[in-house]
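A single chain, nothing else alongside it, follows as structure tokens in the form predicted alone.
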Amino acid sequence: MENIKELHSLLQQPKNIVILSHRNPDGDAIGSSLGLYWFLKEYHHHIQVIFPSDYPTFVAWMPDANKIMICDTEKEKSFEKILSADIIFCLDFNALDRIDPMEDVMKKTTAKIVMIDHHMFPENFSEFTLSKTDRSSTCELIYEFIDLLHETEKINQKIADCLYAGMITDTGSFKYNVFPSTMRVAGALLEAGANNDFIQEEIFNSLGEKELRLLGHCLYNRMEIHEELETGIIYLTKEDFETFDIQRGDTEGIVNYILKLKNVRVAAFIKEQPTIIKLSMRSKGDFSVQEIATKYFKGGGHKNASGGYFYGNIENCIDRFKRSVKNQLALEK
């Protein structure tokens, strides 16, 4: 990051700080956005964690979670405390629609912006960034920010608690995205405190029966396996949403299932909500789900896990994946 120093220079008297991230947050959206919070904390500046949408129920354990401020429900507010803020940390998305509704808000703000995210293709909306695509999760660079501050020290249970948890997610448990760096920081927050077996259990093992018993109906009544391209698909119905009385987070980690198949390269969790239908990629080795996501889905992310949209219906939203992943593998040969 340039100009750590004037940052750093910032941070050093009392601020209103506002930390945002995307909307639908996920592990580590809310990892890193209260890990970085209560690590502001320690400079006893004024802090408020802002997302455009709820976050799932799996990371509500999370120290102040419950004083996390949600746009779709609080939008003056959210307006107001984004107005008058004199520092804005952007964590996790590097692109200013992924926070809509406060896009236009924050093309109006006075404050400092400060990007931290390891997502491709960062757009030029802040004076300090901190962009790797070679991290595994914002909440590694939220430990790699913290250290070039040299304010390592700071680190309590709870930093370390929250930044653990998020790496956990993005990673699947480190099998995937995992890079030596990673390691290396996952070590210093377990030093730190992060309690791994707490963590573990209340991210993974802590399914309701609904869950599980959706988790039962997409493996066996809504998965596609195509040999032929490697490829298995889970689709979800908007009935499908009606029956299980799906919330957020009742599908997380589903897609990650498709590829514990060896012959499968390529998977695809594929969502049909209200008015738009959703997809997750995931692959292994070197087939960029990215590619597709942004060639065919208006979406990102990275090589091997990546999201995007579809306006249709859902019969011709698997058709359009189906082929993207025959043309992805035609590049191949």
Given for the second form:
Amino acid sequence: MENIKELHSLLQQPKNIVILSHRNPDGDAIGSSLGLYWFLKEYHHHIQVIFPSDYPTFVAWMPDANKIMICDTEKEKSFEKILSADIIFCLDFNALDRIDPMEDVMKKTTAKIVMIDHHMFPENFSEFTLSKTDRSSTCELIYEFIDLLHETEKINQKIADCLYAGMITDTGSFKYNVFPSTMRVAGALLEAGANNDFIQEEIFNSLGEKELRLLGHCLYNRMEIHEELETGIIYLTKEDFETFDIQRGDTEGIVNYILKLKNVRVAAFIKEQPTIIKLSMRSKGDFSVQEIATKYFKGGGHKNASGGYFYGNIENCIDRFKRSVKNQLALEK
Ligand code: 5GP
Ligand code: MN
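Structure of the form predicted in complex with guanosine-5'-monophosphate (5GP), please, following the form predicted alone?
Below, the chain from earlier opens the complete complex, with every other chain and molecule after it.
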């Protein structure tokens, strides 16, 4: 961010600020949004965090999570906030279709737009941009942003807890997506008071019985392994959603279990939703699920973790995924 000084001076006077993150917000989306929110509160700005859709319960402990506006339920108010903002921070996404239905109103706002994000191939819609793919998470980049402003001494425990939580969700507790900077920032957040034990419990050890049984169902009844493709797939049908009363966030992390298999390099978790089929893809090493997500499923993300969607029935979606892996493996040779 070469023009950071300009942004720094804008932030010196109280402003109307909106912080936006992507649909189906994950720990990094909410952690970076609330971490930045608590940091900007130090400057007495008027701040509203807005998400397109609601967040999962395992992040509801974050301070002021209950003040986040959800566009799906408060559409007009969300649009008004965007149109009357002086500055809008776009966190953990780099393509405006990730904040549908706010995409159009974003094109009309006169606010200064700031993008802080760690996905590949950013779109060109921001005046201030901190976009790096060699970072674990947007939370790590929020720390870097605060450091660029020379304001790390303002990081209090609330900010540290939120940012640390996002870092552990996007790295699976520092198992993947880890760079030297990741550990340095995590250390600094612990020094600033982040409560590792509490956050680990809230994020990784707070399943209900229903969710753990759902995991069992996925692994026992809904997992296909295709050895020739070094690929594993777990799918859930609409009926599964009813039988298990699956709610937002209940299926978080299930895709990662497939990668525990030694001979699997590619994994997909495929969910049949009311109108679309949503795919969550993961890989090990050099295999790029980002390319598959972009080429075949109108999506994107990172080399080893991407998402996308499909219109049609679930069998066709599974077939398309298998063919896409086959094509991608052929390209590797
Ligand atoms: P997850 O599988 O955890 O939902 O998402 C993994 C990664 O892929 C995240 O970084 C997320 O931002 C990205 N992603 C998930 N779904 C989509 C999508 O529909 N479009 C794009 N462009 N990225 C997605
Ligand atoms: Mn992220």
